[in-house]
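Quick heads-up: it's one chain on its own, the form predicted on its own, in structure tokens.
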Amino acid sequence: MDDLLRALPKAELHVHLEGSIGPETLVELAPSLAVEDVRKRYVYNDFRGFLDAYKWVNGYLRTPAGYALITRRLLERLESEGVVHAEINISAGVIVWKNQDVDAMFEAVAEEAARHPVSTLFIFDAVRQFGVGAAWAVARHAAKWAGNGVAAFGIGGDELAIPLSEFQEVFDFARSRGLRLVPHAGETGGPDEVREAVNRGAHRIGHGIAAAQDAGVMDLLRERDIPLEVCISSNLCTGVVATLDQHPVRRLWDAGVPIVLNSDDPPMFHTTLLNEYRIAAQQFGFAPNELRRLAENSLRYSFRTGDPTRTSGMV
């Protein structure tokens, strides 16, 4: 199974750079830490616990060299898993919040990425609970790098904090600068959050699993060919789904909703991209031909080519 999965040409479309930091890499950044103490931090019972851990990890990212290191480690791992293309979320909203130089950090990331065989694009991610003003700052930074490595503007964090509709002008600005839109929605929120993301112009939707609760929302995603970036282990670790067998990935697939498998924050959720495919096969009965189609989806819905004004990310 692993040989088959590794051999499949595939893309990783939903992985957070800062969330890709394994315990050993964090100790490289902060030698005063112990690996076991980091591992203890990577255990949580709910989404709030994960956000607290994510914030804690970000506190040790202070220099461009640190960002280059975590980029190197992420791309080395993705290459070993047979990934040929990655679209990496950078928490630009957190960098702004820390009063750090977004441009300097991204230059270090892009320079490191250029050394690796995995092709890369980047998504500048705002933090919803930081507010509209903070999202504007991220969108302007993303626009500055549009066409030079940055392909999209996203918004993550606590999706229940502020209605997505309040960010419409920010989305319109990002789209006008040639950026795709990839908000998180339907992770901790309900199906109406997914519908709202579609209405706001999303090209892809981070998570979106709540769509499985509403046949009309699934119809909408299928008709508009808007894929969900599904992250099974993430949803289990944050308590979004109570048990693995309750995850709706199979229901979404069988309903014809476009989906792509992803790892989200792999070491923080004790997974890899290969493991997400393995779970799909072993837990949800995805046959080899379906696994190939999932891998094909990951390349089809990437932003490597295509018209950014299209409704979906289809190439």
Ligand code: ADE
Second form
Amino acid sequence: MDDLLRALPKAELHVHLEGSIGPETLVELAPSLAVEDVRKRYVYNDFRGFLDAYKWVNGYLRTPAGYALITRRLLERLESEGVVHAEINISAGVIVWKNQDVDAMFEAVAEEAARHPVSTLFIFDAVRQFGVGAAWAVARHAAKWAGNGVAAFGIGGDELAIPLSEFQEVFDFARSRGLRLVPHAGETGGPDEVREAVNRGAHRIGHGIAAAQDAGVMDLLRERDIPLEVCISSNLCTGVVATLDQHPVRRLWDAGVPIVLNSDDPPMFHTTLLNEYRIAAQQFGFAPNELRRLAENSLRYSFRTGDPTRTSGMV
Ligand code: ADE
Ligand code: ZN
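With the form predicted on its own in hand, show me what the form predicted in complex with this ligand looks like.
And the full complex, kicking off with our chain again.
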């Protein structure tokens, strides 16, 4: 099974660079920590607990060399999983919040990424609860690098904090600079958040699993060909889905909603991209031809090609 999954050419379209740090690598960055302490921090009761841990990890990223190291580790792992292309979220909003130099950090990341056979594009992520002003700063940084390694503007964090509508001008600006839009929506929020993301011009939607609760929203995604970046283990670890059998991945697929499998923050959710495919096969009965189609989706919906002015998914 693993050999078959590894051999499938595939892309990882939703992985956070700062959430890809394994305990050993974090200890390398912060020798005062013990691996066991980090492991304990990588267990959460709920989504808020995860966000606290994510913030804690980010606090140990202080230098361009640190960002380069985690880029290397992530790309080595993705290559070992048969990933040929990765679109990697960078929490630029957190870098700005830490008062660090976004350009210096990204230059180090991009320089490291260029050394690896996995092709990469980057997504500069704002943090929803930091507000519209902070999102503008991220969008301006992203615009500076647009077409030069950065393909999209995203927004993560607490989707319940501020309505997406308040970010419309930021989205319009990002789009006008050739950036695609990839908000997290419908992860902790309901199906209306997914509809809202579509209305604001999303090209892909991070998570979006709440769409399964509303046939109209599923129709909308299908008609507009907008894919959901589904991250099964993440949803379990953050408690947004109570048990594996309640996860809507199979229902979304059977309803014809475009989906792509992803790992989100893999070591923080005790997973890998291959493991997400394995779960789809073993827990949700995805047959080999369906796994192949999922892998094809990951390449099809990547931002390597296509017209950024389109509202729908890429061809
Ligand atoms: N940042 C990193 N992982 C995230 C997630 N799953 N949801 C929202 N923001 C995030
Ligand atoms: Zn995410």
